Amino acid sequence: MVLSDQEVNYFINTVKSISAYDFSEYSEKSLKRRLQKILIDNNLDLIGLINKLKTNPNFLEKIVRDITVNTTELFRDPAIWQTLRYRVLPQFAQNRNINIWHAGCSTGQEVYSMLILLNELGLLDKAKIFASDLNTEALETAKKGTYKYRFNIGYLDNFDKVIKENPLNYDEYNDVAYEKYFKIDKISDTIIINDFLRKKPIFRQHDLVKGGNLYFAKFDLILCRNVIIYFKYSLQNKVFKLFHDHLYTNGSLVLGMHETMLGEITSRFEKKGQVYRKR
């Protein structure tokens, strides 16, 4: 089933007219791909989908969740976490408080990765962790901190690369037990994040399309990884301006491995790899 641009726009306009959600500045390519999968999964054509959206608010919320869900994992892309460990987070060691915002946190593995890293660096007590996403179901999963074990067995390799190994000194090895941070239950096929980490973040629903800073705070570090890749250029720049306005001077924004900043906004940041430091 291949949707035309006109059909995708019909879907966007319908959702916008019956709800607070606006997908008009999402990438057409990724939105079309996800919408086609939704039609197949629900055994509907576009007219059937539209009619059901109009008459069933719960179905509408489900479709929004299906469109906005993003995959994530503990210490995804270890190279970025090594940069955070050795180059970014040490800059905040003398701060009285460290404010960190995970924008588009999905199911929360990135948030718990940050908490683990902060604890290893002795910075957890002074850190305030804020995490937001549009997808309410993903946020509920994040709050619970319980994930599939066998599906996510690669988590442990990532953990080892970031927490146990030092890429700057291969002779150094930190024998940190997994149990320090999560319980692995192979029988129930779960990884359960320990309570002292789960209680730390403040999770909130937030729509980056609408902008605004729901925490009324400024941040030392913002992570928005593998989110803006789904936005059009105009929305990307709107979001970058939002982040710029709510970062402290010399604060850093971290993007995903395949994301980059373009246009005038780049002059307001100093780029090193995937880390953008506010000038």
Contents of the next structure:
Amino acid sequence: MVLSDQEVNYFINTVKSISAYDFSEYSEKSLKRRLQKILIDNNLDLIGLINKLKTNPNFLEKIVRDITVNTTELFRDPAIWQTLRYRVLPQFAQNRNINIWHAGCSTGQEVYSMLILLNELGLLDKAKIFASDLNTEALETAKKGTYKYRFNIGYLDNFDKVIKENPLNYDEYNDVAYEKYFKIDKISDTIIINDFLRKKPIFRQHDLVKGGNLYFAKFDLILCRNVIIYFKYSLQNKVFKLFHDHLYTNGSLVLGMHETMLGEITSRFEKKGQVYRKR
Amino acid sequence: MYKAVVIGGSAGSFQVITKILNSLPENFSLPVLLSLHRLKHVRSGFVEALSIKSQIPIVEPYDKEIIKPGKGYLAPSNYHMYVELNKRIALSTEEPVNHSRPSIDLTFETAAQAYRDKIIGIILSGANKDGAYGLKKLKQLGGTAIVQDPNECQVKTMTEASLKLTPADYTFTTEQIINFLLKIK
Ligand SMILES: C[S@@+](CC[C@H](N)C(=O)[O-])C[C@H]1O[C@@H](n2cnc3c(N)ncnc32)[C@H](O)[C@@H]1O
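Given the form predicted alone, corresponding form predicted in complex with the partner chain:
What follows is the whole complex; the chain from before opens it.
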């Protein structure tokens, strides 16, 4: 099923006119691919899809969920977690509160990685965690904190790199048991995050395209990783502006491995690797 | 007249790629987009390995980076690399296509849509069929299709699949590919 740019625009405009969702500033290539896949999976052509979207609100919600790419991991890209551990989070150690926003948290692994790290640093009690995503189904999984074990053995390697080893001192080895934070149940093939972590974050649906309506007014730290790669340059800049507005001075924004800030907005941040500190 | 080169390769292409990159002059006038499958254990250090003797800089681009002439853009491991119509790179972690991420087909198709008849597409040695569809699209849109001579390939599955799907403009040895690129004005 190959769609033309006009057909993709027709889809975007229809969704925009019948719902609160707006994909007009999503990255064109990957949106087109998602849409083509949706047509195949649902065995529909574009007209069939549009008609069903117009008459069936639940179907529309499902399609919106299917458009988003939700891949994530516990301690994804360990290097950034080491940076958070040794360079970024210690800056907030003297704060009374540490407000953290995970924008585009998907199924929650990034949030639990942060909580584990905060606990290791003795900062968990000070932390207030707000985690949001567009995809409500992903948020439900995030709240449950239960993940497949078999496909995710890499989580344990990542955990070891971030929690047990110290890249600055190879003699150091913190033998932290996995059970401190999650149970691995090989019979049901699951990894289950412990309750004391699960009840900590506030998970809410939030659309970065719309901005506004955040749980806290200001944050010390915002993580938005592997989300803006699905946005066009213009929308990326709007989202950066939103983050800038909701960061304290000296607060930091963390982007994904291959994401970067370009253009005028860069002057308002001090960049070090994937960490952007608000001036 | 050309505006870009896009190269796809898999098993057996590493030496060919390095030879090509090492032959390009510092002031090469086109961007070189590289969509290469990597072995699981050479995930990192690949860009450094390609850079050692290359005179043009090779980078793993950031998402939405503006494509500039005289620079090599290597699709990062585990990301698809697209070219947007406004000549920026777009990265994505969508599911693999034919078990591949990056997918050579996707890089070729989108690069061809952006550069139309002003692009050269080159398919090198490889053990699967990725790239064949992409090269076909590239040719349909007016681009110049080059396939490495299967007789020279360490693994010829990929080049043969490409030639089967679409007749190439040129079937070249590594030397001939280099000479062709060096003659571009
Ligand atoms: C690939 S996941 C990233 C998960 C995690 N941050 C990580 O790096 O592993 C991208 C997430 O962005 C979410 N997303 C896409 N568009 C969004 C929007 N407009 N507002 C909020 N979240 C969005 C998707 O639902 C998806 O869960």
